[in-house]
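Just the one chain here, the form predicted on its own, laid out as C-alpha cells.
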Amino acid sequence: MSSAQLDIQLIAAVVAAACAIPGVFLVLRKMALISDAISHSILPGIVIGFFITQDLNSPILILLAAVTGIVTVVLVEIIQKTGLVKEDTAIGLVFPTLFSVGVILIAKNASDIHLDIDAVLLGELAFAPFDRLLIAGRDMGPKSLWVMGTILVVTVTLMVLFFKELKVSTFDAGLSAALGFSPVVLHYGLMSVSSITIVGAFDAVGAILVVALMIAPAATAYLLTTDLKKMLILSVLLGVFSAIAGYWLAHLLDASISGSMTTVLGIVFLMVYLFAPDKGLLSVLYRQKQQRTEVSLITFLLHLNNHSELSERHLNHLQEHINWQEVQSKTVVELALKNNMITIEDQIVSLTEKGRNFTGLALEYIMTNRDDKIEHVKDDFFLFRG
C-alpha cells in the first residue's frame, strides 16, 4: 500500500467520523435535508472569499462559507415561519438559489482556477494527499487531514461538553427551555458545527459525498439502536467502514472514489433497512404477521367463550362459519394448543382454565377500554412471548 493510498483512507475516515456526529443530531431533529442545503449553498461564500483573498488556502474561505451556511438556515427558517410553505419547500427554494449564484460566479470569474463545477459537485479524494501542509518548509502531511482532524477534535469536544443540553433540546425543546438551555442557541450552534464540518470536507470530497457521509451512517445507526450514545458510536463506525470499503471498491473497479464510497453507504443502509433486528423491514413484516395471527387467536378464543353448542365448537366450524382459510385455521388452532388455551376431543374444541382466564381479561379490556394495553396480557399468557 502506497503512502498516497494510506493518506486517502485516513482523510476519508476522518471526514466520515467528523460528518457522522452532527449528522446524528440532524437525523434525530428531522433536518437531514438541511445538510444538503448547506453543502450546496456554501459555494457563494467560498467564491466570494476567493475574490477577496485571491488565495484558495485562506481561512477566510472557510469563515465566509460557514457564514453562508448559517445564512441558509436562517433564510429557511424565515420562510418556514411565514406559514405559507413547509420546511422542505423552504429548503428547496433557498439552496438552489444560493448554489446557482455560486455556479454563475465560478463560470464567469473563476473558470481558470481549481473552483470548477465538477470539483464542487463530486470532489476528488485522489488529489487530496498531494495538497500538503508546509510549515517552515517542513511537510506536515495532507492539509485536508489536518483541517478535518481539527474539526473532528473540536466537534467531539463540544459534543462531550454539551451532550446533555443537545440531547434534551433534540428530544424536547420545551423541556430544554424550562431547564434553562436555550433551544435557539443550541440549534444555531449545531448548525454552525454542521456548516464548518461541511466546509472543511467540501474541497476534499465534494458536496455529494458530504451529504452521504453526514446522513447515511446516522440513518443506518438509527435503525439499529434507540440509545443516543450507541447511535453516535455506531454512526462513526459505519461511516469509517463505508469510507474505507468504498475506497477499495473504487480501487477494484477503477471507478470514482467518492461514487464508490456513496454506493457502499447506500448498500450498508439497505442491508440494515432489510435485516435490522427491531426496525428492519423483514422484522416489521414478521411482527405484523404475528400480530394478525394473535388477533385471529383472540377472536377464536372469544368465540369459544361465547358458545357452548358443540356445532359452534367443531373444528370444521372455523372454515365453514368464521370463513377462515384452511392454513389460517390450522395456524390458529396450533397456536392455541401450543399456549395451552384449548383442548381438542373428537374434533370438539374446549377452552382450558388458562384459555378462560385469558379471554376474561381480553373481554375486560375490550369492554372497559382501559389504558393498560392488551400487549401486556399477551406477554403474560403467550408462550412465544415469554
The other form holds:
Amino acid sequence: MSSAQLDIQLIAAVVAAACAIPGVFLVLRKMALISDAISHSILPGIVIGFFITQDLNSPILILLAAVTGIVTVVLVEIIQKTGLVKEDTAIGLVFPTLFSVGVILIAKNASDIHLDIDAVLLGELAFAPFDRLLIAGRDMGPKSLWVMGTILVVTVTLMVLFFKELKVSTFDAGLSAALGFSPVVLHYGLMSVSSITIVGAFDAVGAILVVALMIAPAATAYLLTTDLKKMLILSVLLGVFSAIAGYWLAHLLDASISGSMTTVLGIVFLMVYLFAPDKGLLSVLYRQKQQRTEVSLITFLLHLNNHSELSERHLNHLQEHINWQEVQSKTVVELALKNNMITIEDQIVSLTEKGRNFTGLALEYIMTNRDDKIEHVKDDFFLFRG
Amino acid sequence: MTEEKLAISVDDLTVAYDYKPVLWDIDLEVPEGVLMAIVGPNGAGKSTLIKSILGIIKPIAGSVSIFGKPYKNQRKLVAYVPQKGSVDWDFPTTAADVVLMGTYGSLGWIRRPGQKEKKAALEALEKVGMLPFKNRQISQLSGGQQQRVFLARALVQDASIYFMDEPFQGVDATTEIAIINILKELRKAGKTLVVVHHDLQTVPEYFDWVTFLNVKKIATGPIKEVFNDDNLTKTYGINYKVAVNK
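Would you mind generating the form predicted in complex with its partner chain now that we have the form predicted on its own?
Zooming out: every chain and molecule, the one shown earlier first.
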C-alpha cells in the first residue's frame, strides 16, 4: 500500500466519522433532508470563499461556506413560517436556488477558478493526498486530513460536552425549554456543526455523497440499537468501515472512490434492513408468522374449551368448523400436541391439564387486557416457539 | 391574599399565533397547595397557557411569576409533563433514561447525571410502579406505561409546582387511578398542581380548584364555588348540566 493510498483511506475514514455524529441527531430529529439542502446550498459560499482565499482548505472559506449553510436553514424556516408551504417544499425551493447561483458563479469564472461541477458533485478524494500542509518547509501530511481531523475533534468534543442537552432537546423540545436548555440554541448549534462538517467533507466527497455519509450510517445504526450512545458509536464504526471498504471496492473496480463508498453504505444498510435481529425485515416477518400461529393456537384451544360435545371435537369436524385450510389446522394441531396441550383418541381431541391452564390464562389476558398478564403470557408464549 | 402565598401569578397574559389571539388578557392567581384543573373546549388555549407560563411560548403581552419571581429564576421549583403525543416514542432510549432527563434541570449545562441522580430516577420509577420496566425501550411500553414514565420524570424533579398537560389522555382506568392517587399525595405534601383536563365528569372528584378557560379566563376558584352550570355554559357555549354535588 502506497502512502497516497493510506492517506486517502485515512481522509475517507475521518470524513465518515465526522459526518456520522451530526447525522445521528439529524436522523432522530427527522431533518435528514436538511443535510441535503445544506450540502448543495453551500456552493455559492465555497465559490465566493475561493475567490477571496484561493484555497479550498482555508478555514475562512470553510466558515464562509458554513454561514451559507445556516442561511439555508433560516430561509427554509422563514418560508415555512409563512404557512403557505410545508417544510419539504420550502427545502426544495431554497437549496436549488442557492446551488444554481454557485453553478453560475463557477461557469462565469471557469478560467480563474480551480473548481468544476464534477468535483462539486462527487468530490476529488483521489487528489486529496497531493495537497500537502507545509509548515516551515516540512511536510505535515495532506491538508484535508488536518482540516477534517480538526472538525472531527471539535465535533466529538462538543458532542461529549453537550450530549445530555442534545438528547433532551431532540427527544422532548418542550421539556428542554422548560428546563432551561434552549432548543433554539441547540438547534442552531447542531446546524452550525453540520454545516462546517459538510463544507469540510465537500472537497473530499462532493455535495451528493456527503449526504449519504451523514444519513446512511445513522439510519443503519437506528435499526441495530435502542440506545443513543450505542447508536452514535455504531454510526461512526459503520461510516468508517464503509469508507475503507468503499476505497478498496473502487480500487478493485477501478471506479470512483466516493461512488464506491456510497455503494458500500447502501449495501450495508440493505443487509442490516434485511437481517437486523429485532427490526430487520426477516425477523419482523418471522415474528408475524409466529404471532399468527399463536393466535390460531389460542383460537383452537378456546374452541376445545367451549365445547364438551364429541361432535365438536372430532378432528375432521374441527377443520370444517373453524374454517381453516388443511395445512394450517395440521400445523396448529401438531403444535398443540408437541406442547402436551391436547390428546387425540379416536380422532377426538381433548384438552390436557396443561392445555386447560394455558387457555384459562389466555382468556384472562384477553378479558382483562392487564399489562402484568401480558408479561406472563408473553413469557409462556416464548416456550412454544420453534 | 398576600403575594407570598401565591404559587403562580399571571398578569394580562396575551398569546397570539399569526396575529390571532389564542389567549386574551389572562389574569390568574393560583394559591400554593391546590390541585387545579384547567378545563375548556378544544382550541381554548389550555396547553398554550401552560407553555407560556413555562416560557416555551413567548407571549406578546403580560407577565408570569412563580412564587413572586420570573419563571427563569424559578426553574428548579417547577416540573412539567407535556402531552404524551408531543414526543417521538421510537427515540432510542429506555424508561429509566427518560426519567433521568428530569434531573437535567438541577444539573445545568454540561454536568452529567451521576449515581445520586440515577438512584433518584429509579425511586421515581418505583413510585409509579414502573421499576420492572426500567430497561425497556420506550416504544415497547403501553400508552399508560408511557404516561407513568412521564409522571416519574416530573417526580424526580422534586418540584414545588407541577404542570401536566392531559396526563389522563389515552391511559387505561388502572393507570388513571394510579396517577390521580399520586397527584393527591403530592398535594398533601404541600405541592401545587396544575392539570389540563378533558373529562368534566371527574373534575369534582379529582380536583379541589378549577380554572375555566376559553381564550379568555371565564372563572377560577375552589370547585365548590365556581364549578357550576353557569360557568360551564359560559365556557362551552352550550347549556351544560353537570351534577356537581352527587
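Numbering follows the first chain given and starts at 1. Keep in mind it's a predicted model, so treat the numbers as computed, not measured. If you superpose the two forms and keep the largest set of C-alpha atoms that fall within 1.5 Å, you have the rigid core.
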item: Large Cα shift (2 Å or above) at Glu294 between the two forms, core-fitted; value: yes
item: Displaced residue check between the two forms: Arg29, CA, 2 Å or over, core reference; value: no
item: Core-aligned C-alpha movement of Leu43 between the two forms reaching 2 Å; value: no
